[in-house]
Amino acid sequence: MTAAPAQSLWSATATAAPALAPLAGPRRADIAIIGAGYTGLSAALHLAAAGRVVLVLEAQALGTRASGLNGGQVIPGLKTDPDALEAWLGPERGARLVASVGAAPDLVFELIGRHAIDCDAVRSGWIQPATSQAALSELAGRVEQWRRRGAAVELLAAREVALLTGSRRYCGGLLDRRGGTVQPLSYVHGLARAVARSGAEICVHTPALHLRRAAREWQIETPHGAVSAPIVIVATNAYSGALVGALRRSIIVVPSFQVATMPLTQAQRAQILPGGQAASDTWHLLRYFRLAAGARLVLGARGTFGREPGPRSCRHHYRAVVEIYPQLAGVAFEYHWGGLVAMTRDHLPHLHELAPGLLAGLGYNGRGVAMATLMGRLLAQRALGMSDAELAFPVTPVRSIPLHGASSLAARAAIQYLRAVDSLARIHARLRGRSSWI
């Protein structure tokens, strides 16, 4: 097994980025947005459609952070099941939230179609393969809850999962036909083009250095001039820094690494994910995988806390590919890369109004393609005056995670512990003759 130097498959295969420049001098806007990922660009697109003057500030080049580095899986819903969400918010508001997050992929694919975004969009569903009978029982409950709400979700037997994935390592699973995949960096580029066509402006290489309230407006200092606006949306998610420290302290940031194989042979491609679905399994440290860009298999999982992934830090990923697909033993890996994921204590995204005219949305817990796009629309609706009661998602206060300064060490320890738990479970399954479920 060999691996190339770190490089993102997405950066190697994406559509060209639109021509963007840094901010040039002081500016005023109706609404300023900090962060040009899915959240910020979706918010900008919806606000510009409502006739607002919008300015988006991006600290780096477009798509160099999570929105351009993720797995490109467009997953419906949240990690919390529908019944629990309704129990939390009540039957009326909870039902609106469930319907909204369940339809988040609809928004993604609607925007792709409306703005003719070239991002290899495929909507053939999302599979959640079960790694144990206990996990399969949980999936059965999840399927029942979604089907009661009319969703195109079904429970799969082991043989059905094997046919859809090409792997015999799972005892069953869930198929959600609402899901799909995109080339994540091309999706960012396409959203940015749509934002520019709508009349909003995106300034790259323009970090927000300081944020303060003055004369009923917000002032954002950057290296290239100040921006003033009565409303500011902070859309920095896992890359929230010192600008709004409360946001950074409300999430735990963990790394996620991905690897991509060399193009599969025609025979391999015919066996592996033949229907084009994406998959995310039920291990404690789940592995997510899909085919992309020239029939390469892409697999991702939680990574180590090094500066960037290399062959040694991705060794668990290389092993996982062959564990799931023994027929790929000896495969060469052409790409490996990584980014950061924002996790919350309650496993839910958060929408905040930090102060009058200061909004933020973050914490997608690994489901950012669909949820961040939806959060951008929600933030736009709030900025346009929609009340908390009218929104399909609650506005909640920011709550710092206790002992946040130690969260990185705790996350490292948790990843190592869960990796050990999963490894022991896989060893136990092999000893019991269950390395293959069919």
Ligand SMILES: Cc1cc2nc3c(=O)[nH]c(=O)nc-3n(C[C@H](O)[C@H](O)[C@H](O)COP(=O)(O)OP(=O)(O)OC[C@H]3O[C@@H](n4cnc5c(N)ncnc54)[C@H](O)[C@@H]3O)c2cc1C
Contents of the next structure:
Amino acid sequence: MTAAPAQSLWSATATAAPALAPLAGPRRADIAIIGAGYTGLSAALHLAAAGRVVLVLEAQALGTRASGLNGGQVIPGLKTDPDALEAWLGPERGARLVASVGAAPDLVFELIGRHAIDCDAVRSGWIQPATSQAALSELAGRVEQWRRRGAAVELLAAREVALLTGSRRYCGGLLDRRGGTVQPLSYVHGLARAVARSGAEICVHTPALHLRRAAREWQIETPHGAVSAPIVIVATNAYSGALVGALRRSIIVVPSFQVATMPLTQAQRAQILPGGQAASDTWHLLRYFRLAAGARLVLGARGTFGREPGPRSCRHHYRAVVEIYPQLAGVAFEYHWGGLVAMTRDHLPHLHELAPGLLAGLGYNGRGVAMATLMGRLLAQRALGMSDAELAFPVTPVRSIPLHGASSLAARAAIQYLRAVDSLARIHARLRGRSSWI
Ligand SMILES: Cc1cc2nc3c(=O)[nH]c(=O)nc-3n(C[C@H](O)[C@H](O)[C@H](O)COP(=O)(O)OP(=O)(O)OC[C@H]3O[C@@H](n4cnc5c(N)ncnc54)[C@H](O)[C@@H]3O)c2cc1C
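Which structure goes with the form predicted in complex with the ligand, now that we have seen the form predicted on its own?
Shown next: the complete complex, the earlier chain at its head.
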């Protein structure tokens, strides 16, 4: 374990960031985008490809928020299963939505290929290992739903999960061959380079301070001058602040924390995730893990609210690593870092039209590598005039979560509760002698 200051494996191993500068004086654009994560960059790329004059405003340096910090797991689909999505939207629209979210990893890997993005992209699949028989039954239903739609998803027995993950702690699982992994910060850098090459401009260290409608245009105030544009896309997700208060109130923000071990030995490497898949298990407070640069194991789980991740979080994650991989007892962490995840009440991402010409996409519930990339394309399509009916994703009104401040407190309480539920389930399984897969 380590008590060293937080630093991410990604920032230590990413490709060089493109040279970008802050805004220099007032500007006009066809479309202004606020936020340069996957959502904003993907929107910019698709809009520039359609010949629009695009300006992206980013408050920080490039990739310092969720898109540069995440686990790099490219996960197909949403947390809501295909049948439920079709029941929600009806067979035709529902089927289109299911097809588009199932193909979201195609978009990621296609952009990586088309723009020659150097980001350690590997498409070897995504595993959901089951932590209980009840979770495994749910996975069986999910597999059946995806297979009915022709997706390359299969149910795995405990032995197969053990072979693929190197962990005997799971009682089965799901393998979705559409998924994969990227170095998330290198993916941001590559997207930003592609955006710049396509003629759009990204201004870093340029926070949008105020947004107002003036005549037919939107005016965005920044410390370095005002930007005017008929269309604005807000792509600030979990880092949405007071700029558009309704967005901030439509999500619950929860911290997630990751650790990266020292490089594994060759023997450990041969056992642990030998096929290079990513995994996110089915605990209520799930653990997600994968291998990354230099054969390090990267593991993430819920972090602690309101505090910089430190030794306590590292101890918690050390216990998780050793529970999954007892063979890693004593392993040291070389990197640790955290970020914020935007959760929604219905577990779905949302595409909003807040006012004429004011669009937003957010709420990926921890699955934004593929989904935010897709959302960027959807936002671009909407900005280019595609109707709600034609879009693969519905445009929904933004809904503030009632008593939002209290809801955030309730989320903290819920997380403590779910942590306790998971702990009890582990104890229960141990008492029943099922310690091989708890
Ligand atoms: C620790 C962690 C692990 C995760 N792991 C995974 C994973 O393995 N797989 C997966 O699919 N998803 C994962 N996610 C979720 C995924 O990272 C996000 O859903 C995705 O990056 C969201 O992209 P975004 O562009 O919408 O938001 P962000 O990347 O957060 O970008 C928003 C940007 O808006 C900027 N901004 C905010 N306000 C302003 C303003 N006023 N003016 C200008 N700029 C502003 C911010 O600085 C930021 O750069 C994880 C998230 C975290 C935090």
